[in-house]
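First, one chain by itself: the form predicted on its own, in structure tokens.
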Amino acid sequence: MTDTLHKHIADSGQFLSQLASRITYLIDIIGDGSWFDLEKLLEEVQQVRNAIFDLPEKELFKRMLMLEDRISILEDRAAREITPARMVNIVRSVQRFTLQDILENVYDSFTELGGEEDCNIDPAIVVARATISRRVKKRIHKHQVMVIGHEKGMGEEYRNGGCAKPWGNDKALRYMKVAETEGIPIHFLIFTPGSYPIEDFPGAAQQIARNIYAMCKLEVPTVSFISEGGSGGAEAIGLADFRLMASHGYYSVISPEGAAAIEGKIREGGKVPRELVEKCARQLKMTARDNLGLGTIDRIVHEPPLGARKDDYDFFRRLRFEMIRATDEVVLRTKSFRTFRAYALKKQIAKDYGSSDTFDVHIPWRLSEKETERLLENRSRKYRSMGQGYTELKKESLIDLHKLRDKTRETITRTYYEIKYGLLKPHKKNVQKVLEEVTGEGAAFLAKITEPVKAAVDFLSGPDGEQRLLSDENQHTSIFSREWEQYVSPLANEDRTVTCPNAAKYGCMDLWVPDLYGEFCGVCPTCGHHFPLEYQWYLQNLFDRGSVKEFNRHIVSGNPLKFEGLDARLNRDMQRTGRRSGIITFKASVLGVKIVVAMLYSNFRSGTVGSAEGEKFLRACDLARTRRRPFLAYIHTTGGIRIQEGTLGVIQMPRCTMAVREYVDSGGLYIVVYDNNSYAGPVASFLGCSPYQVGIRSSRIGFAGPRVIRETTGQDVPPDYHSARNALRRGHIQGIWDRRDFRKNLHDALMTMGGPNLYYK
């Protein structure tokens, strides 16, 4: 009898511990222990635990049941009142499941790769060779996969809360290549608030760019699952053929606290109002349901009403089913014969939806060479179309007209240049030689036959062929013609002197402003310090006179998430600059060499990238690929991804990188030149992946500014931390150019770099 009583008492202690854990979890979610007296309720549980041996058994059980009823009522209410901000709290709770929990409960077995402790390079990134199996009737089928993900549990301080350092993302890339070599799928599991913002080699931004660039063309199926996806940190292992997301997770361009600090203009160290944090969390559209509606994820993995925790085995079984199902779908899309298996899988989903470990069909995950080609085509199509419907055009009534015109022009242009450079150019000399020999015979009837052929060859392959055939050359007028004749930097009109910031070190004399911004091109003649200049100066001094012709001007920056206050800011910038987005895309020439240019500039939303900017960059890249022209990305300034566009801004990182990868693979020459301040998402994706990156002297290049680094790492950085000189020392850029030599250096690069596929090679 005594043993039975002690057993009941021991069970009661465990039960009360569980009640305390549930209350603590509610406090984590709500973020306020005063909500319905949660802290007081937790004290009551502790009091019962302390009196467990003093209370009569009947009284003890009665009080436990009353406490459980009260907690259950509060849990139901909390589940009904979950807001986006509270979902962020769910993800950050220490009771949330982690990568380790998934490895132990979703996969049959796993072997962690990369070493342990100090030899693990970066413990925030975990890589494991794992086995996951399915049951088809009475037979077990095992699949080998590579699992790559963030680990924020198992000692959070040691793992930097899931914030990967550059060498952690480098480790992830290394094992992506191993999986590709072995021909096994990759499962990416994302649990990160963002990347660790340091520039130490290989550099936070540059390494993320390398990862995204490689993931564009990984020749194996890839599936990602997002629990917590913070901006560039998530994108480092986020580009996948199929993207799953936990129903209580979040995927965002920035944390709601970070957005609130920016929107509220909170000074460093200041307290951000909770109301503003909750407002920004709603406006950022960061929940799974929001992202599914925006098309930035493919499917939601449902969790219990208050989110899944470490011991939620039903959720792990559902996630196991969804990971297998998603991989099946990716593989099936590459198959020529897939109708019956796709039907069987669909029927399985409708019947079980993850409640069973048994599948109706087995789908091998290895791909043939032809299937791999389809996999890459599907991936390219997926990311190029992602978020495309949220790009605004100048006039709503012209949307269909623009689409029809662009499609027709694209078809004609592609056909023309394929014939000119793909067919005629390699054989032009031989064709002309044969025609000359035949026509030289003087046979009249042969001349009548050969002359039209020769005329056609000259028409298509000659230097003026595209002007005659492609009408868009005439439609794109030189909008900068007036600026060529009239532009003078407004800074040069001030009758005063300025002091060079390096005067104390190098003894620079004071500079008269008209000379500094006129004859000296904004450069101190003593030390070479570069004062900032407007983007118009480069249009006038870098490119051949009259050659600058803008295209895609009708694509306009908008407010797809209806973020409060953004419309007014966009309108102010449009009126002030006369432009409609933060990027200018145009055709130009440099000492006679035709190029395509994308210019991010400071005057419009600090050169931030949103849906419109990403779409214009992608189209410029495609134009350069079609016409075999070099592609220059001149970054006058970029402040990163436009936070008010949420994940629609974030996905421009993989979208534009996909376009760059296909352009470079086709033999194009992609050059990136940084100026002034160039930070964050663009540098961590479609800019940082270029094999040729240079900085204008005195520019600053990096992943995050000093304040973000200080708030994230707790460390101050020296004033020259992001200087072009340090970027060159770290290997992030390949050279530093003087503004006065920009035109000459660019022409030299155009003539000495790039493959034979360029039109002038």
Contents of the next structure:
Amino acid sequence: MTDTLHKHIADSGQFLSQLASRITYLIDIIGDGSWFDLEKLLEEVQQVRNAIFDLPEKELFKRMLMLEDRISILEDRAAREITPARMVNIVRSVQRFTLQDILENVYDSFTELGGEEDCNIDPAIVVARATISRRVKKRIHKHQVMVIGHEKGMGEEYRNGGCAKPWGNDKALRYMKVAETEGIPIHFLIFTPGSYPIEDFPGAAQQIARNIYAMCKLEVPTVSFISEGGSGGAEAIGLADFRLMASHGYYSVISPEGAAAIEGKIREGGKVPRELVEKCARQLKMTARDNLGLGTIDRIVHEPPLGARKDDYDFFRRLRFEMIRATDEVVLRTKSFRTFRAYALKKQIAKDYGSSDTFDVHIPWRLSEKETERLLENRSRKYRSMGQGYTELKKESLIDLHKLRDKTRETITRTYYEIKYGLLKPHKKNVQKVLEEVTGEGAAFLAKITEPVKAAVDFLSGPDGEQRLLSDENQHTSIFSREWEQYVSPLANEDRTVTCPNAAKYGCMDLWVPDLYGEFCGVCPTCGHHFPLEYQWYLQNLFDRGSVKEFNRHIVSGNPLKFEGLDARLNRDMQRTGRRSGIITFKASVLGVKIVVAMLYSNFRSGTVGSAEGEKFLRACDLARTRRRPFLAYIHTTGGIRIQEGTLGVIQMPRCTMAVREYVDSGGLYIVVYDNNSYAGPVASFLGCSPYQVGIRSSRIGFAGPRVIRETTGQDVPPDYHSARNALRRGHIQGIWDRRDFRKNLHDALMTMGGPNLYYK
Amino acid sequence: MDINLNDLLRHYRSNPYEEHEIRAPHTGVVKFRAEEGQQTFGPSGKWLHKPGTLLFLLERENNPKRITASFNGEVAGIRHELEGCFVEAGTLLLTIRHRLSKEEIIDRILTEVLSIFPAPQRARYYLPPETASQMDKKAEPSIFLKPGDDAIIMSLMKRDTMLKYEGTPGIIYKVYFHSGDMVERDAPLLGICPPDNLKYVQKVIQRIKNEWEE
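Target state, the form predicted together with the partner chain; input state, the form predicted on its own:
Next comes the full complex, and the chain you just saw is listed first.
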């Protein structure tokens, strides 16, 4: 009798603890304890809990049931009134499931790799070899997978809340390669508010860029699941063949607080108004439903009405089903014969999740060589087309016309260059090679016979590319383009002097502005400090006179998410600059070498990258590939991804990196030159992945600016933290160029670097 | 002993300030931004990257330059008659009176009474192991150095060189570096006090510590 009573009391105690935990969770979600007197309700539960031995049993049960009713009503109400900002709170709640819960409940068994808990190179990134099983009728099939994800740790300080450090992302990359070697699929589980913004080697931005670059062509099926997808941190392990997202998760370009601080121009350390945070959360379109609508994810994994928690075993079963199903779909798309299995899988989707433990078919996840090729093609197609429908063209009526024109031109150009450089040039090279061999062997005797033949070949196909370039160089040896004197920076039109920022250190003289921005090219003659110059200066002085031919001007920056106030800002920038996007793409030549250039410049939304900029960059990259020309990304300034475009901006990171990877793999030459300030998303993807990155002197390169670093890490950074010298020291860039030597150095690089498929090689 | 303790203290008591004259670094029109008696602060921040208090603007060729304080102190003697006027380079514009702290006064007195052994070049320096262990054992300064004694180990390019002491014989009173530190050329390494003066110097320091009010 006493035992039963104690058991009842123990059960009641547990029940009351659960009630308290439900109320705490509600307070977490709403972010306000005064909402329907939640704090008082919590006190009430605590009182009952304290009086558990004093109250008569009937009274105790009655009060417990009343409390539960009240909590259930409030939970229903909270679930009905859920907002994007509240979803962010759900994701950040300590009661939400973490990667560890998934490893334990979704996978049968797992072995953690690269360290455990705090004995780890980066405890925020967890890698595990795991087994996941499916039941087909009465048979259990086991699959080996590599699981890579963020562990928020909920209460474990050393996890940094799932913010991966650069070496954590490096660890992730290392094990992606292991999975590739072993031919097993990878499951990426994303639980990060963002990457830890430090520049120490291998560098936050550069490592993310390396990861994305590698993931573009990982030769195994990959599936990602996003619970908390914080911008670049998420992308570091987010480029997958299939992207799942938790229904109560968020995937965003920036945290709503960060966006609110920017939008509200809040000073460092200032309080961001809650209303503004909520407004930004709404406008950023960060929820699963928004992202599915935008096409940045493939499917939503449904959670209970207030989000899944650590003990939500139904959800884990559902997630296991979804992870297997997603991997199946990726694998099936690579098969030449898949109709029946695809049908069976499709049919299964319509089934109730309650029976999700069983599958109708078993699909092995190992791919053949041909299937791997298809996998990579599918991945390329997927990312290249992602968010494409949101790019605005200049005039609505011209859309079809442009499409038709572009398509026709593309086909003709590709055919022409394939014939010219794909068929004729190798043939010519082979003939020359044979002749050279024979010439060498036969010495003077054979030379008399072969020389006329070689001369005939040269006559028919024109002079050799390199020779032609060298002859051009001989004709014009100036470091500036011809007639450079015609362009004078408008900055020089002031009669005043300026002080070099290094004057105290090096004793630099004050500089007369017309001298500085005219003859000195914006460079202090004493210490070499580079004063910023407008992008037009480079257009005029870097490239051969008259060679700049802009293309894709009809692609226009827009406001795809209808972000409040962006239209006005875009219009203002368009009027001010006379341009329609933050990037200029053009064909040009440098000392006779024809190149394709993408230039992000500061005057248009601080050189931020949105859908239009991404599309133009991607097309420029493809043009360089088709025409076998070197591709230069000159970054006058970039402030990162345009936050007002939400995840449509973020996906430009994998999209453009995919184009870059395919260009580099095709044997091209991709050079990135940073000037002034280059930060965030673009550096952490399609710029940072280049094997040849150079900084113009006095430029700053990094992942996050000093303010973000201070606010995230709580540590101050030295004033020269992001300087080009430090970037070079850390290995983020491969050289520092003087602006006055830019043209010459670029030409040298074009002649000496790059793959074999350049038109002049 | 030629140091007069009372004279020294009287000297610092009567004028516990160090005055820094702020002059125009170059020609230009001056516009004062500081006020008489205003507290000034020198550069701050971990890397001294935050400039000190703005003292005045000096404009030459439409280039207004902000001249900021390099010291903590108090603004005195602003030459208001020069407000808005063109001044030559080197013109005295104001003075910053920096009140010396207890430590600064002790340092000054020690510099006067100790014989300093400077670093001959930029290198890492170590105390010889015997010296270091003796110092650890005894709280009071007791290690006697005479010319020709091994004083310090200089480590440069992985080569250790024992430096011999040359100077007035005396006791090591102060070590200005931590063992293994990279020390710039001519920076003080050791402060040597003749044994006769030791008690006297200690008395001076003790008295400053006890009596000096900040």
